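Shown here is one chain on its own, the form predicted alone, set out as structure tokens.
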Amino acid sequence: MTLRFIAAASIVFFTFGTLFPTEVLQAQTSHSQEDVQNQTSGEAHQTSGHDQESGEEEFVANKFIMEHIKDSHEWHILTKKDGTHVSVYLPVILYSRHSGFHVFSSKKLAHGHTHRGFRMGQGQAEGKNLEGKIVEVDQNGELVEEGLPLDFSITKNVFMMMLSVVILLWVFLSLAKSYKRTGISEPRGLQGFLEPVVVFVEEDIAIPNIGEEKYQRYMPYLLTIFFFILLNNLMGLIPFFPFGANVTGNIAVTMTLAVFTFLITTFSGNKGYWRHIFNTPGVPVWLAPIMIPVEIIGMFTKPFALMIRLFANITAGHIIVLSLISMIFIFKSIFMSVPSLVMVIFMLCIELLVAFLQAYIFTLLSALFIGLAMPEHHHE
């Protein structure tokens, strides 16, 4: 899954960061299973997050929880009252070492069913977590010794992230072709939400990290991370298809937005940046076996901190969410819907206020770290 995660953020950074328009610069695991399991240990019927004992429901708050912030090879629209659900199906796209490419709807994998070999994972095999994930098994039902295939597959993430660039493209470059067409004007429209935002990123986050004479060839990394991440956050509080997926809430996501910084970070570092690793100044030369590898464990340590702050906070923010919505099901009361439903607003107004805190700190820090590596050279 990780695989498919970084792939998908990699095409996404390596399209829409070198398209992006200097025009404007310049003016779940998974939720998809939801799968029925027929017990060999008595006639229970176990649905995703429901167990049915004597024809009554128990509500089970952290697999609801977890199936929801999980990513999914389906997109759960509603339950209904007889048990089954409506759903979304999504791609599978796989890759055997046996029969080669595969290409199918998650409908077949659904409820537990097997298709062409494949089937999605329950617990652990050879230490490995296989909930969520695809497996491959033979005619008897044991899993290929080959291990896991890999997965290419179109999820809710994946479909989330194509989306938003997408919608940022078409907004942007919409944007550029009309500073090509008027110039530069009283901005009106989407051009005036959009240019004051261009312009803070610039003027607030970009100049006084990197550098006036610097700053501009990062600015379409820069509003790339921003934007991406901003907007990303913005339709994961959307609680309706085909919005709603955990995308940066998604530490495989997050770890590739980190991953983007550490080697743009690096491979802008000047002399004078190397130099204070390998060879701090004013520092004894009998404590350069300590310092050295300190300053080392320090590069890595900036992006790690990126790629956990960030997925921290989205998904904390969403499990808050859903523990408030839960304690309508867990106490069966009419009455105590009236202040969950208080206290679920006033979280989601909190957690947009998180979504631009958010993409505000990535991309401050990003633009904090790239500028450290390129430190000034003083003459005394």
Given for the second form:
Amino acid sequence: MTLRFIAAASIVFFTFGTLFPTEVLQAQTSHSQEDVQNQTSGEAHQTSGHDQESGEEEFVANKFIMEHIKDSHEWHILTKKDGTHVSVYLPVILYSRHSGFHVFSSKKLAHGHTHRGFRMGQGQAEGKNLEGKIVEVDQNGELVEEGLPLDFSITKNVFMMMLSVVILLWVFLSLAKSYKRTGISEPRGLQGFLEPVVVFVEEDIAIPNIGEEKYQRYMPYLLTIFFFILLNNLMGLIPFFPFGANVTGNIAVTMTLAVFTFLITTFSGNKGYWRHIFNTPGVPVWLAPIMIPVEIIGMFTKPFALMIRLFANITAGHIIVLSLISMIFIFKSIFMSVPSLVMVIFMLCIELLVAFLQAYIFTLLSALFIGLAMPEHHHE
Amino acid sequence: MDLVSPGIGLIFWSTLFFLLLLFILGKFAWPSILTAIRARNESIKQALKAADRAKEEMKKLQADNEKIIAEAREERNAMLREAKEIKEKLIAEAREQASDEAKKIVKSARESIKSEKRAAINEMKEQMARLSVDIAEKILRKKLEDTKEQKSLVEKLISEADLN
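Right, and the form predicted in complex with the partner chain of this protein, after the form predicted alone?
Below is the whole assembly, all chains and molecules, this chain first.
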């Protein structure tokens, strides 16, 4: 009962939360009119990559790739031949020290529009890159003194992450239910597919690194983080809406996950762990001024490496695939599409491997760090 | 630089989502999944162990069976051998007994023949004696038909008999 209720509630919550201020698939007539207006007024076009003056499309690979790698408030699906865009406009949620909370559709900010004093930032200001960020301006069009508003928008990444959470909840709650129903009979359907992975996390990641006695406490975390990273990695490889966002290749997400591992490691650290940091066995006392800072830095470098590793691997994969696709447009030749496509497919196969590998490595290292925080007495 | 500076919004949402996921899955999914998998693994382990045990037992049983069969065969052979021996012994005994009996029969026959013969001879002797007495009587009677002769004979007999 409770289980079903939570599943249903979460789905309803996510769906509503996502769709409420969103206006999916804009009506194209009004859209193209806007485009025309923008062209005539000479306003800078946000979803650029097109040279409006010459009318001829100028392809800039760097911009194209960065647009796909980075987070975004609207989900650009395709650009039609006449220059109109089909996008999903995601909700913008802002907190400004100047004017409080604001929730509105990102459609209001599209094409350089200003809404309630907010608009998409451009260029640099005070050493900060404002490109792609929402800035608050006063009546004169100047940036307000309070600085950038805090941006809690349901962006592309947040949206895909939501989707992955819904999928994970659905898959694993139904899996749990099917286990309750079938008991210990042979695995069927989804069980047969996911059970080896769960067993792998348990037997090859948790037990060898944390130890037979204590690993059970950490299983929920390790399984959750493994499947969360894996699913987001895989969804990031699917190039269609609502997939393809670079969630696990975003430093904020990998940082959050690494912080979880750091917190769990630190809070499960036993006497031996802290002793190792503040009074390393076998090291003379006069070395302590050097050893203690080194050990404390070591506490942070471990999760830091986790954060960078996942971010860099996934981002690099996306960049390579996008670069190979860009080659078609750089050479402006249909013949280039053949080698490009072959290489893209090859890269995607590797990325598939990397998706599993990075999920595995993140989980493995998390387990390893947790295990290291609980040294047995005989290690001393 | 923008790529590596984490945004507050995404940190907030990913923390929220991850905690939510961790809480719900940790409460409602992982325990039952892991328990079921462990229970099954345990039952498989037990079943394998039981199968091994059964196999060993069967092997033992088979060995026992073979032993029993071999013993039975051995016993049968021994019995056959014994029976053969007994048969031969019986035949030999019977033969011996028969020959003994035969000898005995022959011996007794011989004895009875002997005794019969003796009896026959005795009888013959008796009869011959009687016959000769009868003949002598008849002769004597004939001779003594006249008195003179009787007298001469008596005298003769008396003279012959030594009266001293």
